[in-house]
Every structure is written in structure tokens, then in C-alpha cells.
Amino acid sequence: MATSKKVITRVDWEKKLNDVKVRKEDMNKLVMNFLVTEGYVEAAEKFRLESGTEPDIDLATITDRMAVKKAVQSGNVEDAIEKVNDLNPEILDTNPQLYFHLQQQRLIELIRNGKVEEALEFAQEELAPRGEENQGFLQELERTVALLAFEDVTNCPVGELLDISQRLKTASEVNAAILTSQSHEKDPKLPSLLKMLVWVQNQLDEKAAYPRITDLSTAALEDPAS
């Protein structure tokens, strides 16, 4: 037999929320770390000196964090690799699979620039011996090599790898590893805190009709349908 749901009001759903305390502190620390975590080094200076918030890391190596990312996006990838190498040679030496990713990126460049002989040569003598040693960078070697038998990579089944999403992709693993190499979060935590809130309303849904957030970025409440 069904139950029916206990119904909310806005002015009890508005009192229950007013009676949560949260500390202004703790909501700036989640601002800083977003900014830090994203690579607005210049918001969060501004943030840090208008809040007396201090990050957890130097923001100098924000900088060279982006440096690097903006490298890969514009698919610079040997100056990338040198920039991880001068801020830790050790990300990559411990790494395989980002390393790898890396090459793979260099090697989907040099196919996209229309350098097939070069491109040949660098998978053979870079990225083959990496596939010989573990089956999947094989498989993603053969998906980047594909491209090759396609004059139209448009109708190519791996046709996107070419995309500007697979360098952002690159770049993304790339900032994460840099993160974790600073021991500081690869993601930032304010996206987490949404999605529980989005998990949480769900689950609340099951029991109760209440004033609920559906626009995340006005966080605005809507009254339960009568």
C-alpha cells in the first residue's frame, strides 16, 4: 500500500535551512579551493587578499601548472613534457599511462599536421615498444594509427581522436597528475558538494514534497506541486 509524502512548506523548509549554521570561513575555503584547484591563479590572489583566505599551495605553481595545460590544449606537446619535467621529472617517470597519453598526443599531431612519414616513425620507435609491454597502450596505438588509412578522417571510426576534446582530455589528466604531485585535490571539492546536494534531494524525494533546488546556479527554491 502506498504512503502518501509529508508535505513542506516553504516557511518550515526556509526556518529548517535558517537554523544551519555554516561557517564563512569554510565557505572561503572552498571558493580558494576551487580557484587553486582550476588555475585562476589571479582570482585567487585577489580572493586571498580580500578574504585572508590562504591557499595550500605556492600560487607561483599555479602558473606553471597552466603553462603546461595550455601547451597540451594548443597541442604543443613536447613543450609540455618539458615543462612537467622542469616543475617534477618524477610525474612522468612514475606514470606510464600519462606518459603514454602524452606521446599518443604527440603522435595524433603529427597526423593531424599531414606528416605521415614522421608520424610512422615516432610510433614505431616511441610508442610501439610501450605497447609491446602492456595491451591497452597497444590498443590505443593501433585506434591512433587507424588514422592513417583514412584521406577523410570525417568518416574515420577514430576520427575523434582528432577532436579538440581529446587534447582537452590529455590536458585534463595532465593537470591532475601536477595536483597530486603538489598533494594537493585533483578535482575541487565545490562540484562534490553539488552533486551530494543533487543525490541527497533525490533521496528526499522518495519521502517528501518540499521547496527543492532545480537551477544549481541560482540555487532558488521551488515550491512542491500541490
Given for the second form:
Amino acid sequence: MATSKKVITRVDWEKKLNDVKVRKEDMNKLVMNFLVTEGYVEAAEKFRLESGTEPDIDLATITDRMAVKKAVQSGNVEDAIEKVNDLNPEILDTNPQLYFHLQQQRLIELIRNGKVEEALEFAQEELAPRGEENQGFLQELERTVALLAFEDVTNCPVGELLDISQRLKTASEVNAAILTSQSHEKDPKLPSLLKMLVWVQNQLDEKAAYPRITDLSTAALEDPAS
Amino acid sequence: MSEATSQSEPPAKDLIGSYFLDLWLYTSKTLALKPETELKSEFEEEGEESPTALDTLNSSGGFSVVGPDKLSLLYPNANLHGHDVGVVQANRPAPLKRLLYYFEMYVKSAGAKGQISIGFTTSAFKLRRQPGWEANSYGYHGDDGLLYRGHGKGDPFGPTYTTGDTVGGGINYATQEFFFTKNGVVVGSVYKDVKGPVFPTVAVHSQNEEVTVNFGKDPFIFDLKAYEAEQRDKQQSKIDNVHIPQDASYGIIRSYLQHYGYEETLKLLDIAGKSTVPPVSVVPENSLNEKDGTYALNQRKTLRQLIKSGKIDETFSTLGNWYPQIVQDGTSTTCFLLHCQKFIELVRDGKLEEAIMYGRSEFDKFKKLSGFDDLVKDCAALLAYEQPSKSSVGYLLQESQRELVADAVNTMILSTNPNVKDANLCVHSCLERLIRQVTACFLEKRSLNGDQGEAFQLSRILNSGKKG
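Please move on to the form predicted together with its partner chain, as the form predicted alone is already shown.
Entire complex below, previous chain first.
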């Protein structure tokens, strides 16, 4: 049996909102953090000029990181691996899972391009040894090689490996690893803040009726349901 | 001219000006006091005081002796029964408005029987009993390692502790638990089933038992910061599972750039957004929101640039050309902000005499504005120092002040959009409205929870994850 909720009128709620002071500097930092983490390097440079906000990471490193991400997204995995090693050889050394996923992506691309013999050779020489070390890797390897068994690859049980989303997943992984190696958080802060808003409103809904924001893109206040 | 002492309702457009004036006043009051620390520490902002020492006024019938530094406790005689415990509370209850509270006790000597304890009690506690032996009290006892929480019989909890050990007692407001540590390791936690303020409490009961207490003056043996981070991460993983629309952040960033007139950044972001994989969902160019967002974008950008480079004269003339309605009324708040900024720029350039003449000729007509006295005083104070940027009014010379004026002019221009019904909507960007909402919701949630726990702090989010 729910206890009665506290009702807060729009007028009262707006007073509470007006008591919150947000510093412009802090909002600018949030924006810069987003641009930098997501890799929008030209926009970040321009934002630094237009707003006077200093990025919390060297912008030069973003270009390199984005080049790696793009290479993976376009399926040029060998190129991506070379670039990552140029950036910081320790990244792949200390990240066996990432390295395996990159190699797996290479295998997928070979299969996609119909280079069956090369694919098999690659799988046996490069990936199988890793599979021996790790059960999870072995399973992934087997799934990937299974692509060769099907005529209609896009509709087979492992067809999703050929989907662009697989490339994006790997690209994301490499992006995160580079950011972490640069002592930067791998996710921008803004989405987290939005999630907090959704979460706290859900929590508060249990105890109070108050003007909510449902549409994040407009931040419009909706009057409390009476 | 009638002498209006009370401020009559300013015209609609000047509500915008008043908003920025109030913002300046707020900054003046908070920053002017401590130029070195831009932002008050999280805890100062909450205005709660923490325990600093043992309470000597309210101690029990003299069974134990509190040391002169008020951070040590000794039980000199032999005890006779269960009602002559030497128990002492801290001088204040544990503060509520934070994630965790913690304090430690070092056992200097376990004396004859090691009947020492650490815990939390309320103001109603009988100060001759071990914490945990009475209702609404909790105690982790050294002689048996049990946790007592309101009855004579304790629950198995952790190891015993004796001479040379450091034990700690803490409150986790997020989980509503008391937790205890021994020599830097968490022993366990228990649900906090007591309402209202609780006092950190220590007790000694056998001859020659002696303990010292640390309320934070010295570093703790327990890594509280790491524990705090762990607890926050736990909270965070609950939040991470929340679903938000794809590209919501991208859209909010765009709208922010549009709102404040960062035109060049917006252009580059849009180009980049089209070439990401997958491309960010494109905003329809002639949607109403988009039109309103890009209203006078180029001009707002230009004016922001002028103000941020300190070119106030040019700002006035450009506004006169493009938006005469904004500067028509020479006594408007916007004009006041601009004139003050001109004064500040003259001081920045070392042209003190010119600044004085400027101030004398321009400031007077704004006498009726609320906050006039304080703000003009701040501006004038700049003249008194050889190094004004290091003074208590140094904040005026920072970029943030130029930013404030630029934001005010920006909002005034946005309000000239004939499609805008309510001028007030121009004041805050979507991002700002979201931040205000999340902050207000957390405060309300906390207040409905007995005011316990931490508030939403944007600065904490921004600084989290920083290493070194």
C-alpha cells in the first residue's frame, strides 16, 4: 500500500531550480570533455578558441587515436595495429583481449574478401596459439572460422560477425584502451550525467510528485500528474 | 521624480538583465571572500560541522578521564559492575550530508581486561553503559569481537582487538549502514536502524585501559578515500544500466553550442558528426527547434568574441547597429554590465585615471539597480591594489567575468527572436536545465531521506577519474 506522495507544485519546484547555481566554466568543461573523448578534434580545437576552455588531454593525441579508430571501422586492421604500436607499443602488450579481438577482426576481413586460404593460414598460425591459452578466445576463434562453412554467410548463425557492428565494437575497444593508456577516462561524462538524471527521477517518483523532465533533448518540464 | 525605495517589477526584457546581475552578485559574495579557493570545499558548502574532539561536558560520573587534548581516554580504577563504563561521545554528532563519515580509535593499552569498544550512540544514551548495550546504540567490542546493537547479547561480527590495534567506526549514508574496520581492513557492516543524529562513541571499562581517538586531524590507518571511491563505483554501476536515447548527448552538446553562439565549433561538430560511423542522426534543418537555436547565430558569435577580447566600445556600437533595442535604454541592466566591464578592461590595461573618469560619468545612472552598491564597490576596489588580480576582487579580472557579460548579451539577443514567447526560456541552455533538474532532484531525495547523504555535485563529476 503506497503511502501518499509529497506533491511539489511547479512554482515551488521552479524556486528550487533557481536556487541551483551552475558555473558556466563547468558546463564548458563538460562540453570539452565530450568533444575530446569522442574524438572530435577539430571541434575541440575550435571550442578551445571560442570558449577559452582548456582540454584535459593533448589534442594531438586525439588525431592519432581517431586514425586508429577509423582504420578499424574501415576494416584496415593491419594498419590499425601498426598505428597503435606507433602510438604506444605497451597498449597491445598489456591488453591480450584487445589484441585477440583485433586479430579476430583481421580474420573476419579476410573471410569477407573471400581469401579463404589466407584466412585459414592466419587462423592456424596467429589465432590458434592464443586460443590454446584461453578458453574464451578458443570459442571466439571457432565461431569465426565457422563463417567459412556457410554458403549464405549473412543469414548463418554467426552472420553477425560480418556486420559492421562487429567492426564498431572492436573500434570502440581500441579507442577505450588508448584513452586508458593516456590516463584518461574512456567514456565522456555527459551521458553519465543524463543517466543520473533518469535514475534519480525514477527514485524520487516513489516518494514525490513533481515536475519531471522526460525529453532530454528539450529539457522541458512536465507538470506533476495530479 | 519619485523616490522609489522598493524595486518595482522591471520590464520583461530586464528580467534577463536582472538574472545576470544576481549571478554576478552571487559570485561576488562567494568568490570575494576567498580568492585562492575558487570553490568552497564540498563539505563547507553543506555548512555542517564535524566532530573534532571528545566531549568533556557531558561525560558520565567520572569513571574515565579524558586527556587534556580531548583526544584520549583513560580508565584509572578497577570497575565494579556493568554500570560504571567510562564512555565518552564526540563533541558533535556525525555530519549527515555526505556519503561516508568515519573516525578511528587507537588502543594504547588494553589494561586489565581489554573491555574497550567503539561505536555510535544517540544523545539519549546512558553514559555509563557500553555502546550497544542500550537501545539505539551500536558498539564493536574489543574483548569479544562482537557487535552489540541494543541488547546485552552481541552478534558475531569480527576479530577481537587489543593493545596496538587501530579500529575505526563509520557510517555509509547510501546503504544506511554502520561499518567497522580493524587495522585498515573492513571487518563488517550492519544496518543502521536509528533515526536522528548519532555521536561517535568510545568506551573503556577495565583498569588502565587507554585509548586515543582520531577524528580526522591525522591521516587514518584505513584508506577511506579508496573505500569511498569503491562505494561510489557501486552506486555508479546501478546508474550505468539506465537507458538513454542514442545520440542524446550529441544533441545536447549541439544545442549548447547553438545557445551560446559557438558557431565555428558547431560547424565543425556537424561536419564530424556526418562522417562518424554510424553517422549521428541528422537534425532536420527546418525543424522549429533548429531555427530557434540558430537565430542570429553569427551575430551572437561576433558579439561574444568582441566582449571576450575586451572590446567593449566596439560591442556598444555593434549592438547599436544590429540590436538598438538592447542598448536603447541607457539605464538597463545590460548597459550596466557593459559599462562595468569597460571599467574593468581599463583597469586591466593599467589606465587607472581613465577608468576613474569613465566610472564617474557612467555609473551614476544605474543607482536604482539592486546590487548596485556592492558591485560598483567591487569594481572600484580594483583601483586600490597594485596587483588587483591577487586581491579579493581579483575575480573581476578573470575570464569568467567577461563570460558573464557575453552570456548576458547573448541572452538578450536570443530574446529578440519574435518566435520566443517567454524571454525567460532564453536564459538557460538545455544542458543547464538538465543539470539544475538533476541537482534539485538529488536534494529533494536527500531531504525526504532525513537529509542524509551527499548532494549532486557537478564539480565532483568533472574531477572524478583524474589521476595524480
